[in-house]
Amino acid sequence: MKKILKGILYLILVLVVVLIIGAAFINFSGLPTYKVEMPENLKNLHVKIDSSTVARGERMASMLCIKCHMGEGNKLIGKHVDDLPKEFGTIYSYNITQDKEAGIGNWTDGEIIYLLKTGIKRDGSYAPPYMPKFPLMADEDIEAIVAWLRSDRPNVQASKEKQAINQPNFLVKFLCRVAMKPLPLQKSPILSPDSNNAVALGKYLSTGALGCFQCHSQDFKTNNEIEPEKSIGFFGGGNPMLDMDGNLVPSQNITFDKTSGIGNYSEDDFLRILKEGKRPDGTSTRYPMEPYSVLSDNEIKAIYAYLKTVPTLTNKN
């Protein structure tokens, strides 16, 4: 019996030592790197830059990029990210102006898209979970964002301003080693949906383009970015998010549950909450939920039509 107990204690000791060594390795080795495997079509890609494509990209960027990357002087020089949990460490968004040293002026069009789709940077380093990825965004939209980044718009012009070096903590490094991995690059072209098919358009906007499900499902850690419908608590809300003061603001259930979701919202109610940030009872939405004033009425109605098809969940926040 004593030999058995000694054996068990020895195994426990060995496991503890292995865990300590593993934790130390993860903590000191930093974020993982991966092989950059861009297909030829991305390596040789040069996006079309014309007024309509740039305008389309600027519109997408206003909903996805500008809020996080806009720094002083209305330039996309990056800034400290205030609304991340302190458990992530000290995090800054990057300079994405056209500067060739401080920004992304030396990146190719394909390298930008490869990062946005997979999370792998041109040097193989991995962009952690707080950098959104868009694996299901239509080629037309993601190329338009690149066109905007290459454009003559004032806020993307070269700036040598640099942010402090990010200091992700052990939790981020651990998640990036064991849970959060680069996303596979879709091999087939991703086409924009038929704008006359409300449900298809709404699905694309809320899962592929704007990623509404990311915030409005149960938790970022259990979201499925390749098959969004498999995310735990899909559109049922409850994701623990923060406002700018660090206060907890769980995301809203936006399934059509009548008790805790938006089952009692009319189409006009939904239009108003997305356009103006006003609920049916007259109260305002709270940060991080902000109005999407650039969305057209047709697009908002399409999202409403799609959400009506999503299985309802009861989740009072």
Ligand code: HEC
Contents of the next structure:
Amino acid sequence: MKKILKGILYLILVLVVVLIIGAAFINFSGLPTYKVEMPENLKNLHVKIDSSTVARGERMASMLCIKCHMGEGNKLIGKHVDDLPKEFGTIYSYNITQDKEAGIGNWTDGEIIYLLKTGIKRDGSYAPPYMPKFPLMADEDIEAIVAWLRSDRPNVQASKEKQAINQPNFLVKFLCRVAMKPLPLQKSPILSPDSNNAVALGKYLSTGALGCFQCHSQDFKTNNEIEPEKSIGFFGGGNPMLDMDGNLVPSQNITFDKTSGIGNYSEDDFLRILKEGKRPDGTSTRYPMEPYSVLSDNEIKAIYAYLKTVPTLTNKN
Ligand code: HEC
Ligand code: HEC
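Requested next: the structure of the form predicted in complex with ligand HEC (the form predicted on its own having been shown above).
Below: every chain and molecule of the assembly, starting with the one above.
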């Protein structure tokens, strides 16, 4: 009996030592780095910069990038990202203006797209979870964002200001070692959906381009970025999000469940929420749900049509 007890104690001791060594290893070795394996088409890419492409990219960026990267003086010099969970520590977004040192003026078009899709930077370092990834975005849209970054728009012009370099803490390092991994590049071109097919357009906007499912499923950690439908609690809400003061604002169930979802909202109700942030009962949606005022009625109706096809979940948040 004593022998068994001794054996168990010994085993526990070994486990504790292994855990401590493992944690120390993760903490000292920092964020993981990866091999940059850029396909030829990205290596040779020079995006087309004309007024309609830049306008398209600017519209996408107004919904996807500005909120985090716009710093003082209305320039994309980065800033303190203040709505992240405290556990992540103090995190800054970076300068993405055309400056060659402080910004991304030295990056090639392909390198920017490679980062946006996979999460791997040109030097092989990995952009942690607080920089979103866009693996399913159509080539036309992602190239338009790059065209906008290269354009003559005032907010992307070279600016030397730099933010402090992020010092990821143990949690971030741990997540990047075990849960958050680079995303695979899709092999074939990703075409924009047929804008006359409402369900296809709505699916693309809410799962490929605008990240509605990322916030509106159960948790960022259990989302499936490549096959969004496999995310736990797909569109059922409950993802714990924070407002600017650190208060909890869980995302809502936006499946068409009649009791806990949006099953009672008409198309007009949905249009008003998305455009103005006002629910039928007069209440306003709170940050981080911000109105999508640049979306057309047609696009919002398409999202509504697609959400109607998503299996309903009963989940009150
Ligand atoms: C939720 C906030 C957030 C959003 C939204 C966001 N970013 Fe970022 N971004 C960050 C943070 C934070 C970093 C710094 C990551 C790090 O520590 O490596 C970053 C890093 C980057 C970098 C790498 C810069 C460098 O020098 O390493 C690029 C390029 C970039 N973002 C472009 C974009 C673009 C383009 C968009 C929109 C399509 C976007 N980001 C949307 C937060 C965000
Ligand atoms: C950054 C995360 C985030 C993104 C991206 C996001 N949402 Fe939300 N959304 C939320 C949160 C959080 C709430 C809850 C706000 C509240 O309780 O006031 C919400 C609320 C809503 C509501 C109101 C539901 C109700 O309670 O009546 C609708 C509808 C909605 N979102 C649709 C969308 C659609 C469609 C998209 C994509 C175009 C989207 N959201 C993108 C976080 C997000």
